[in-house]
Each structure stands twice: as C-alpha cells, then as structure tokens.
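A single chain, nothing else alongside it, follows as structure tokens in the form predicted on its own.
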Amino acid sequence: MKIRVLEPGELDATRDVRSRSFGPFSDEEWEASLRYTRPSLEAGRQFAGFDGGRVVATGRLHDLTQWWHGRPVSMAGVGGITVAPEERGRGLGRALMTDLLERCAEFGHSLSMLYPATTWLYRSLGWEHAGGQHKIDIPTEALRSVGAERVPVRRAGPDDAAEVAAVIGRVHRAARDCGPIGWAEAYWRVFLAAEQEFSYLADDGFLSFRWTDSKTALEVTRLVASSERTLRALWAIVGSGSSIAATVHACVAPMDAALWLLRERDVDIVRRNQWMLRVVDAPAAIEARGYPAGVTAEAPLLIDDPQRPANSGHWRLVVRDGEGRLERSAEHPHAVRLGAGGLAGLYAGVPVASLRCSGLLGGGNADALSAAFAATPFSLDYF
C-alpha cells in the first residue's frame, strides 16, 4: 500500500471505501460531508492508501487547537480512518496510523486526538483514553424555570465565523477548560451556513441547536457562556421550544454550570463517547499546556516512545506558576517511567494512582504530578 496526499479531484474516489466502512452515503449526505472535509483537502491533510489505482484506506488530519487549563495547544484531530473490509487484517490500519503520526509531527502539532472505533490499534501506537464527549437528556419543560434577563443575542451566519471562533475561545480561556477543541474560521463558515443548524451569538456566549427525533426533540450541539446572564439567556432560547419538543439532548461539560440552573434534577441520563489523546512532541506539549495556579511539582522522567524516538529518554519535568517545562537530563535511578500511553494519560489528568495500578506508570515518586496535571477533560465536538 502506498500512502499519499489526496489531490483535490480525488475525494470522490474515497466514497466507496467509506461507504463500505461506515454505511452508504446518499448524494445529499455525501455533499454535506464534503463541505466539512474540503478545508482539510485543500490544506493537504486528506490521505489515502492505494493498492495500484484503488483506494484501500483513508484518513485525515484536522488542524485544531485544544484547550488545557485555558491555554490552546496545537492539535491534530485524526478522523475518517477507514480500511476496505476485504483488506482488513493485513496491517494496513497500523501502516496508515504510523504514517499519520509522522505527519502530525511534520505539521508541527504537539498533540493528537481521535475517537476510536477500536482501541487496541491506537493504544499500541501511543494514543490513550483521556476524556469524553458528554450528552445529557434534559426535559425541555425544566428549562422554562431558567429565568433570563434581556441580553443582546442575535442569529449567527457565515459572516460571523471569525467572531464565533473568537467568542468560543474566550469562553474556554476564561473557564480554564481542559479538552475542548478550537476550530478555524473556515470550519465555522461551513457550519454556520448549514440549514439544519440554528445558531445564536452573544458578546460572551454562543448557542447552536438542531431539531431531531422526527422533530420531537432538540439537540444542543454547543452552548457556552462566560456569564450567568448570558448562560440563562441562551438556555431560555432552547427552553422556549418546550411546547413542541419534550426533550433536549445537550452536549455539555461534565460540570457545566447549566446543570445547576435546573430547578429539578434527580437522575442524569448521560451518554459518553470516549476520545483518546497522543503526545506528539513532548517538550512542546508540556510547555504549551496550562496548569493549576499555585501548584509546584518536579520529577525525573524516563519516557519510552518507540514511534516518536525524540520523546524517549531521560527528562526533568518542572511545573511552577502555571507553567511547565520538560528538559533533557542525566539518567536518574528513581525516574518515573512512562510509555507514550502513560504520558498521554498523565497529560490528560488521569491520577497517578490510576496510571500506576493500570501499568501505565512505574518507578519513582510521582504523587505530586496528580495535582500538577489535574483536569477533567471533555469535548463538545465529534469528528
């Protein structure tokens, strides 16, 4: 199999293998998917594996940022991974992902994130479970009790793409969020033009929702705000549909403030899609990340990363004053030992005790690292 960048006119050649992998696409669905994937195609981020002239595998790398304690880190979102059913079991998926990992580094990304259809392959190459996309069901009637004062809110369209991206970024920065991703203006321009999405913009908040379940429910795909008054105003817009939609399916943070606005809340029905993280460039990722204020930690590390040898070896990790750095060091007899998966888990805030008990971390005293990397990662996007 030869893996190369897809040319602009070759995207339709991937339709067959994607249909065999994910189910058939109607012409309308295919055209809709192309609108979202075209920016990555034009940027040389769509890839395919060819056997002769036939496409047998596909993948793409979205150019994203990911917020970690309010700081954006360069991240490659891996999506559209497919292998033709009749070619599976030959190692093509591993070859494709190995190639894409190298391209992540070439593009200058410090991190990579993906939603796994199967875990073992990605884990064997250094991706590890890190966070989730959480969807909760809320009775629409319950939102009618969310009182709201008048806040300037307007409908958002394609011409608002840059402002939408900026507002969402300011919300995640102010909240010191961990995990949410930032899309470029080109993505928002496509999203805000979609007829099925209804979007609203405030000075410090953004709402997007669609009708679902044969138009008997609402799906809130994103609702973020920096102030209580804007949060209430945007949820009030959603709750105004209670006479038609009995239920709201909402994608929220695990500790979203909206969950404390509800007058009645006894049992949460939550669906969680797991996502995995990979540290591509360890020193750059540590430096770019934010850390809890007032936490200090220092530890010698021994990292073993066969797929990214530049990450391997002895390091000294220092976290202080909300900043982190990873510096080369001499061998240390009591170094904390981590593979690529353990490093990803630590970065994502998995407690040291959990990493140690699962075999992802070993060696010296790493207790202080749990506080330094403390996080509850979540995502509001699926790609």
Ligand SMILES: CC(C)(COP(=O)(O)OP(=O)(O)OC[C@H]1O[C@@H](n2cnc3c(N)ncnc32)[C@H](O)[C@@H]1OP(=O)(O)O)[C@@H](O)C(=O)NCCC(=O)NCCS
Second form
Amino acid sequence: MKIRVLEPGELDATRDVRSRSFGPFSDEEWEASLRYTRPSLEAGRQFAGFDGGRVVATGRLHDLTQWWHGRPVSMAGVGGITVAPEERGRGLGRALMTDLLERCAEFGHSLSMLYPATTWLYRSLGWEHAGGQHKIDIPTEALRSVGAERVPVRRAGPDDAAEVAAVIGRVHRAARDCGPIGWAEAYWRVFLAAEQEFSYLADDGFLSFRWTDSKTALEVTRLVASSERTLRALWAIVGSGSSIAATVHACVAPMDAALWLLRERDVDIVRRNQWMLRVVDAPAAIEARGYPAGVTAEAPLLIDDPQRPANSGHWRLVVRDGEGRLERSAEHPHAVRLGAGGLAGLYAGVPVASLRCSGLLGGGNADALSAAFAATPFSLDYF
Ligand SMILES: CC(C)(COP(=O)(O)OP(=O)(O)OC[C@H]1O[C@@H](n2cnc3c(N)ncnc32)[C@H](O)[C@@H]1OP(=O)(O)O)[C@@H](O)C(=O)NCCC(=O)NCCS
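Return one more block: the form predicted in complex with the named molecule, after the form predicted on its own shown previously.
What follows is the entire complex, opening with the chain shown before.
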C-alpha cells in the first residue's frame, strides 16, 4: 500500500471504502460532508492508501488547536480512518496510523486527538484515553425562564466566521478549559452557512442549535459564554422553543455552569464519547499548555516513545508560575518512567495514582505532577 495526499479531484474515489466502513452516504450527505472536507483537502490533509489505482485506506488530519488550561496548543484531529473490509487484519491500519503520526509531526502539531471506534490500534501507537464529549437531555421547559435580562445577541452568518472563532477562544481561555477544540475560520464559514444550523453571537458567548428527532427536539451543539448574563440569555433562547420542542439534547462540559443554572437538578450526563490524546512533540506540548498558578512541580522523567524517538530519553520536567518546560537532562536513578500513553494520560490530567496502577507510569516520585496537570478534559465536537 502506498499512502499519499489526495488530490482535489480524487475525493470521490474514497466514497466506496468509506461507505463500506461507516455505512452508505446518500448523495445529499456526501455533498454536505464535502463542504466540510474541502478546506482540509485543499490544505493537503486528506490521505489515502492505494493498491495500484485502488483506494484501500483513508484518513485525514484536521488542523486544530486544543485548549489546555486556557492555552491553545497545536493539534491534529485524526478522522475518517478506514481500511477496505477485504484488506483488514493484515497491518494496513497500523501502517496508515504510523504514517499519519509522522505527518502530524511534519505539520508541526504538538498533539493529536481522535475518537476511537476501536482502541487497541491507537493505544499501541501512543494515543491514550484522555477526555470525553458529554451529552445531556434537558426538558426544554426548564430552560424557558433562566434568562434574567436581555443581552445584545444577533444571528451569526458566514461573514462572522472569524469573530465566532475568536469569541469561542476567549471563552475557553477565560475558563482555563482543558480539551475543547478551536476550529479555523474556514470551518466556521462552512458551518455558519449550513441551513440546518441556527447560530447566535454575543460579545462573550456563542450558541448553535439544530432541530432533531423529526423536529420534536432541539440539539444544542455548542453553547459557551463567559458571563452569567450571557449564559442565561443564550439558554433562554433555546428554552423559548418549549412549546414545540419538548426536549433539548445538549453537548456540554462535565462541569458546565448550565448544570447549576437550572432550578431542578434533574439532568445527568447521559452519553459520553471517549476521545484519545497523543503527545506528538513532548517539549513543545508541555511548553504550550497552561498550568494552575501557584502550583510548582519538578521531576526527572525517562520517556520511551519508539514511534517518536525525539520524545524518548531523559528529561527534567518543571512546572512553575503557570508555565511548564521539558529540558534534556542526564540520566537520573529515580526518574519517573513513562511511555507515550503514560505521557498522554499525564498531560490530560489522569491522576498519577491511576497511571501508576494501570502500568502507564513507574519509578520515581511523581505525586506533585497530579496537581500540575489536574484537568477534567472535555470536547464539544465530534469528528
Ligand atoms: C479499524 C480498522 C481501520 C483497522 O484496520 P486493519 O487494517 O484491520 O488494522 P491492522 O490489521 O493494522 O491491525 C492493527 C491492530 O489493531 C487491532 N485491531 C484491528 N481492528 C480491530 C478491531 N476491530 N477491534 C479490535 N482490535 C482491532 C489488530 O488486532 C492489530 O493489533 P495487533 O497488531 O496487536 O494484533 C479497520 O478495521 C476499519 O476500517 N474498520 C471500520 C472503520 C473503523 O472502525 N474505523 C476506525 C474509526 S476510529
């Protein structure tokens, strides 16, 4: 199999293998997916494995940022991984992912994230369970009266793409969020033009929802705000649909302020999609991430990362004054030992005790690292 970048005219050649992997696409669904795919195709981020002229594998790398304690870190979102059914079980999937990991580094991404349909393939190459996308159901009526005052809010269209990206970024920065994704302006331009998405923009917040369940429910795909008044105003817009839509399905953070807005707490997390993280460039990822102010931690590390040898070896990890750095160091007899999976888990805030007990971390004293990397990572997107 030869893996290469897809040319703009070649995307239709992947439809057959993608249909046999994820189920058939109607023409309308395929056209809609092409609108979102085009920016990454033009950026040379759509890949296929060829056997002669035949497409036998596919994959893409979205150009994203991911917020870690309120700081944007360059991240490759892996999606659309397929191998033709008749070719599976012969190592093509592993060859494809190994190739894509290399390309993540070539693109200059510090991190990579993916939603796994099966995990072993990815775990064995250094992606590890890190966070979740959480969806809740809320009775629409419960939202109707949460808005205390009117806030300037307007419908958002394609020309607002840059502002939408900026507002969402400011919200995640202010909240010191861990895990949410930042899409580029090109994505928002497509999203905000889609006729089934209804989007609203405030100075410090953004809402998008669509109708679902045969138009008996609303699906809030994103509602983020920095202030209580904007949060209330945006949820009240959703709640105003209660006479037609009985239920709201919403994608929220696990500690989303919305969960504390409601008079009755009859909402619980109902669905969780697990996502995995891979540290592609360890020093760059550690440096770009944010950390809680007032937490100081220092530890010698021994990283073993056969797929990304530049991450391997002896390091000194220092976190101080909200900044982190990873410096080359001499061998240390009590170094904390990590593979790529352990490093991803640590980065994502998995407590050191959990990493140790699951065999992902060993050696030295790493207790102070739990406080430095503490996080409950989430995502508001699926790709
Ligand atoms: C998942 C998929 C890409 C794997 O491709 P593949 O060519 O069969 O994978 P490989 O032969 O390289 O297998 C790599 C490893 O993953 C494991 N693996 C592959 N498919 C698996 C599955 N469905 N469940 C559990 N493990 C699996 C293999 O056992 C192998 O592990 P090993 O080397 O330790 O034995 C392929 O089955 C596929 O296209 N599935 C349908 C679409 C899909 O699920 N895509 C993934 C979306 S995240």
